[in-house]
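Form predicted on its own, single chain, as structure tokens, below.
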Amino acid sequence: MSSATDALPEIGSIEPNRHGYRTFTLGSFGFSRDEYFAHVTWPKGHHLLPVDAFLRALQRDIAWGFFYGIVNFDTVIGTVNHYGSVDLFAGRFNAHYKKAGLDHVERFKTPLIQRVFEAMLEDWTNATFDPFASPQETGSAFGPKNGSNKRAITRHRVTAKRMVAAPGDEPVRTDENGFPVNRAFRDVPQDQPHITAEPGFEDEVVAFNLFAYLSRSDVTWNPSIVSVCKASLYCPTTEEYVLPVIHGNDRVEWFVQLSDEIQWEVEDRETGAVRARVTMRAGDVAAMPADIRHRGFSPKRSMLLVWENASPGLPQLYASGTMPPTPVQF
């Protein structure tokens, strides 16, 4: 495993390929795409990605900060967050790869890999395409290089420091700030708790109708962080069509399934071996392991609550055995 300096190198080739694109590099890795598929080479192999999936992938990788533990464009290239630096794999948790010895992993700070991603999904990312959200909701990802959507990649996910529609927190959505009920959620009511609180305790007393509030989710697998309690962290978001990574723990994750249904795919985290597919409809709650990952199929735009522990120390825990990867032993 290699190390990257500190230094923040230029970023891409000067000039475009014959697609219009530039190309990327990040240690040993490179990234090209053409008009159909993103390119990733490595010392040891090359692999090619839709690009629309890669995109997809790519956003929500940069979005989440690289998230907590794994995150698997596909079977083959993904990240792992160590907070503070970042591992770029290829093959890593893939055991065909491993057997043929194939696999390949460098280390690289947190700021660096995070700009190089940034830059490659601005220059990637086409004036018809919003990789946020629904298929049914964008353009095509495809063909030569056309304009920048900056305006969609630069989302900022929603991180309240104590719950949203408190002081200093992100109001409650409304048509008027730009947030309109989508089409999958027209039978959503959008009526506000009545809230009297005692004298003086006006900022102290806060309520919002989360149903409301997801149903005017303009992003898809994207879980925002609406209220916290020490490091207990309420991340619902709507989900529809696939998610655009599968998703390897490195802590249990809680899901509470509050509307329609998701199937999940539940895969052995270091092997990719099948373990589980579950099912779940509104009311189900579920426990994903520590030592798994998951990839959800949501056949019509669904809202679902990720009940997160953000114990720094959580990783550590599991990885040494201290903690068994679930909740409960049976």
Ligand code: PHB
The other form holds:
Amino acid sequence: MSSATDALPEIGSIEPNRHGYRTFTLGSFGFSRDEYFAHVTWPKGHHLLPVDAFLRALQRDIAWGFFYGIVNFDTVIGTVNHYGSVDLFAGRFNAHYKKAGLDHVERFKTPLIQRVFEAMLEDWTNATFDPFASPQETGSAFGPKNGSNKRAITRHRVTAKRMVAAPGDEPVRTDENGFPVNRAFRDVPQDQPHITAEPGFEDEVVAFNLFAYLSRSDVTWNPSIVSVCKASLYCPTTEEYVLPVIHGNDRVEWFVQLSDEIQWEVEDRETGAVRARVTMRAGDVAAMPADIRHRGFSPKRSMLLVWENASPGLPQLYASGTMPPTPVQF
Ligand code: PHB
Ligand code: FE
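Switch from the form predicted on its own, shown above, to the form predicted in complex with the named molecule and output its structure.
Every component of the complex follows; first up is the chain already shown.
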């Protein structure tokens, strides 16, 4: 007989600890949780993070397939995507851990780290907590083990193949398919564009109301791909409270602030040294350099367009210095 549970002893204990949670291992890293914290150990150190922040970061790392470049859970723990394998690190992008020789990195095949992360997210997320929701729209992550929330944690990032509303592609969000307008976006008009196509082109001319679509997003800090043109991906998202990860870019990405306001903390990707504080209001556009890491703060739910270039050759072009880290040199 082979099943997921048969495979569990390799990656962690089945027996819960005294708080009711399983512990996990990945290479020489160990993970455990108590009522308030996630604890991470490695041969030369240990660290702890508030468990709500840890689960929000873990959820996104899994849902985004380890994303572009680096996903820092905080200033110590995180992952680097090598697109096929993934580094799990402690202190690797922290100047002080590096100086003290306490940093540690191990590389895993993507399916293995994914399996451990998914098992941990499932076991450590209580029935009351939705890691994708804003703090005001979910209950507590804390306390002893209390059920599970599989429906919330298995939501997938929406990824259109051509464009939302195109035949055979992602549908427009409506009340009928379970996406009510969010409390913060009740003033957003819900009308859809009228399309008058030349005869014979009725299936090829497509339009939808992006603001109405985003007003119905039930998640925060989770870009949906709404249009694809070769490697150019439009990934808009709705943001509230704090981006649960500090993202280290491996390419330039463009931000278009579609509504309200987000403040960004921009730091050096390698050391964490502060580089800039960027306040973006509706209509502002920024190009985030390829050698930074950043974290956003959104005081009210806002709409952000993240424009990604998914060309697989880009990280190497930036890493080798063939391309400068900013699209414009001043
Ligand atoms: C980013 O780090 O570029 C990023 C990630 C998720 C978001 C917004 C921006 O929701
Ligand atoms: Fe980013």
